[in-house]
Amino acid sequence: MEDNNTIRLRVFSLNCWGIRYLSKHRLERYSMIGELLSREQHDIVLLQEVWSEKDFLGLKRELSSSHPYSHYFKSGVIGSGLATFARHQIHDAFLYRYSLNGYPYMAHHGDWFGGKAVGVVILKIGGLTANVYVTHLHAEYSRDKDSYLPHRVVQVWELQQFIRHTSGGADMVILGGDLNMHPQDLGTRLLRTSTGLLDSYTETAKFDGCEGGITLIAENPFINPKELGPFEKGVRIDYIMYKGSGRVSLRCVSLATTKGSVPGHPFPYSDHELLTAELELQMITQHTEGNRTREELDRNAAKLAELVDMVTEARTEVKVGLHCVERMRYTAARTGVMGLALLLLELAIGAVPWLALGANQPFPRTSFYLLGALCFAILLTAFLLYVFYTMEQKSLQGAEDQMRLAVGSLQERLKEFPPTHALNSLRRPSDDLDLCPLEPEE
């Protein structure tokens, strides 16, 4: 490696909490964010919860000099909330919307209306190709009874699939966003292990910020401490992850987060703390092929065995969700049949005066129409829920099928290792590898 091949990149990530008419001090905070970005001039800016395109356009005007390239990812009813700004030219962009994203009737949570997704922009940095991803996963509203866990596991599965299948030609990969998962949660571990991405907090040489790298802190005035549950100080759910390639070595030189209110202002930038990571890129000028040592084989076998366990665990969570949705689908069908029976009975009662000449209507007209409207509403609601649960069931089944194929493929690859290495992989903890386990070996 040579020093003149070194490039420094500053990456910024923030959940902006930009809900129009609901988020407190939204316009003032966007002004503060724009001022900070103009002053600091980060190379890559990854924003979440920019729910209003008008707010995005306002930031775009303010950052036209410091960050001339930008992209806003549109999705769902109110948008994905994802936006990217860059000092380097954006050559391509693409959005993948997750197949599962909560329930439309849980309007007070609002995740379904946001159309959660992952967006990717492709940049050229010093002749190198960088795939930069930004995402925002479904929120966790209850740690003990998380009814959205299967949805979030499927989102992570689709996220890692999307990254692996779109980053094959990239020299470097950067992911930023609000994952709504703790570092040791199944989804976070699965994402890191399957893609080979490194967590900037655990890899950085220098850290300046909240204890434990938490990004949702109790001291934030926009946070209700009761929502943090057993985590009195806060939780770490926002991340910047990265990995290099055969051409580029990538490491995190420093990582910083804010600590609540901004100096000189009465409130912070958002209800989340922002992250700024400084990454150092170095070109790999020489690459020597050699025989793999026993230690390297052990590490690779251990990594594959660990990944088999994690995919199996994720598959179990998806099966639990599948069982629940099948039950709800059955309930919706049974309710629909009941509504249809009541509606037919209502029509039969209404036909009595026509079938028996001179007979009077047994019910008051107003009550008769109200009961008919109620039966129709029950039938329509049950039908819509049945359709929605059927779609959810197919998405869960599709993800479970993919996981089953992945487990089979990983187990076949594990058999390629000598028996001693496969056995050692079950006895010793695995270390991080440069090789992405689900990608073809070179």
Given for the second form:
2 protein chains.
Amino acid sequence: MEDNNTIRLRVFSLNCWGIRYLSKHRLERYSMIGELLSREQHDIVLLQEVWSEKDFLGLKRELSSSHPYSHYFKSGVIGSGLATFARHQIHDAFLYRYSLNGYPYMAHHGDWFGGKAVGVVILKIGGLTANVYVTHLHAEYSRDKDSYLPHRVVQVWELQQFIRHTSGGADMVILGGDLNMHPQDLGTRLLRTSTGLLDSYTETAKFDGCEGGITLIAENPFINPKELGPFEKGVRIDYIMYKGSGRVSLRCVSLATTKGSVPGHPFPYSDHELLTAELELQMITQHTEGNRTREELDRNAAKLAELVDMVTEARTEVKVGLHCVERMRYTAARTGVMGLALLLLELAIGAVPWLALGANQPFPRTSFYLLGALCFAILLTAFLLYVFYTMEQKSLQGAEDQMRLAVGSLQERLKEFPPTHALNSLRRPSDDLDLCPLEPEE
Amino acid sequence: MEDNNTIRLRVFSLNCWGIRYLSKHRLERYSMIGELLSREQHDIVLLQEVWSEKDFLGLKRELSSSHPYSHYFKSGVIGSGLATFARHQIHDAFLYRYSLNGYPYMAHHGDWFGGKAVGVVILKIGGLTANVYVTHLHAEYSRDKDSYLPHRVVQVWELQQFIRHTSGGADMVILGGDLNMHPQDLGTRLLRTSTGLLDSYTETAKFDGCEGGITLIAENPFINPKELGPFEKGVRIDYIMYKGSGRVSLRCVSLATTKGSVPGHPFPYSDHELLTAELELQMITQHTEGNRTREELDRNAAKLAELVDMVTEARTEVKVGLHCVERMRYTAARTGVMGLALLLLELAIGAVPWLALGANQPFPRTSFYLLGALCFAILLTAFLLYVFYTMEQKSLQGAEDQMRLAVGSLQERLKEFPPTHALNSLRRPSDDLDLCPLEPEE
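Could I see the form predicted together with a further copy of the same chain next, after the form predicted alone?
In what comes next, the whole complex appears, and the chain from above leads the way.
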């Protein structure tokens, strides 16, 4: 698999749909996945929705010889659902929990309990440092009325921040996961442009899978086609992305996805299709430190301008979220005040018969206590919601502040673009990592 | 302040004790702090416990000419309390919220509501990238019976992970903040050894301040000396730390702290003492890429071994925390079950008179409802606590997993130490960043 100067890496990503007691044929599907992985021996396996640690441990046992290294990321109430298996040693692991992730009272959506996050494991592959990221963003339950959009935009913002800031020392970056976003959605574009990650579907030399690379498809028997809305055939929301560095160039040789069924099995691996990308690493032995061409500079300037637009668009989305949360916070506060007023009113009415305890009560004692309990419940719920919405507001404001800072910094760099023509070539590649990487890929 | 090849940087850190309505002389103290900062014009200002955004905005207005760049980190319910001001442009900001931070029901301690975190701002200083971190860890309310120790250990673990992973592309790293840990505490040692950060107090050429560099001192009028316990004079829990890189060497020229009073003012700036460190940056123009000496290798091996011990010690602390949370989780579950049993019992007893609604009730209706409400409150509280403890458990387990991985990786590197003598010099500096930096500082 390796020659003198090139290494081939096979990367696997799958949303396993592993909800205990709820996901159909869970155990059978895990055994199919385990069998596939131990047969195919991908170098890097990135799994999402492995909600039960027991299932992870089962896979770990099964893959102990094919994939001796693994890490399971714990987070939230149920877990993050993120797991990695590797044939190369994992030297370090780190988890970033997204600051926003739905609402605990939307229990039927369940995202909040999952503690959505991005995990990174650091591998050494042929003497090179690979930062391998796995993530799963908040689900999109309705495309027309997507109340979670600001949360997902903040998640993608934090994701790109995390990748950019933690990959400074890496020779290559690989990201796999279920982004719950279409390729042309703001979040996907922002992620690609700000980190410089390349989408294996658009970059691959060879593709085998459904038309358009869709990974949530109508033909999958676990999918209710109605949920796909206007996208009759399906949508592409699972990705494998990658980028090299000044030391390594990376290209995608092939990408394959399943098509809703598995030969010899009555059902597919999951409700999502699985992705397998084959990447080719080529060591860059000679640095071409010459002046960048005018063309390159123009392309970089165009990308920066594009990025400014995207971050501005993301800011607008976050502002919409802020507007909503401010309204909800106000409603919670008002409800709390009403509950308190009702309680005080009740106490005032009850005060006189209370003093004459033995007399025939004008305010029936049962109703008195029931009403009191109700007022208290309203007060408590309103208080908890108020605290929760305040935290949501703080996270949204924090993301917006960071975005404003980024737009300012980008615009300044954009202004300086033509005169820095000569200077640019003096920069080290890592200088380019702040918000727009634009590294030479070959 | 700058000559050809050296730059001097003045870094300021202060826990401002800015709790609205509670902290004494808050506004007067902020005006003193603002006046000091605009007069002294430190390059980098790192503030903690700026709990109110209004106070931050007040400072921002006051420092608009001396410190044109600033960032306020938002988190939790009240905020993270973290703020930075800088004379150099802030290009990017990113926040990591610690996964554990006390308990919401310990409202009198308040840490949970503060959303403790570590913030980083990226500055460009003389063409160099500086990663500047500011943080504030969970308070230590009792040294003998410190129930928050596992939380603080996990926070310091996440802090060192965050610094190590995000500083790969940085030319220099500066950290300021209130760690709430003594210099010889496990957390401080772990932080220093794993990140390679140098403590300005132990490294400085010149020191002006209280004996032992203490920053929470008995002489401060806002301090109750009883809270210092056996440390009669005070403790050192506020730090400025720094490190260079292969491109820049950094040394601490001087460190100064206040001594509990401010000339010309009736009270000090805060209940903590402020720190001012003067750092000298020297560009490394020539790389000494020669083989490392035997001595250096031995020192590195000793440091690695030390780090293994520390991470193992931290793991033990986390395991103690896990043991506690498992007990608390069990108690919450048992209480919930008892509440449910009581509710069912009550319903069963009440069932017969319920059917004969008009008759003289054997179970008084008032008591019936009161008891019902009580059972329901028990059930709800137990459920919320159970969910909270489950999340705490997941975070502790996650940190322990990461620590186990780190110990394994470190031990492996330690084993390989003597034979890699020759190879070592071929490594790039960033290779050394995983868990033990040990960069050449000159």
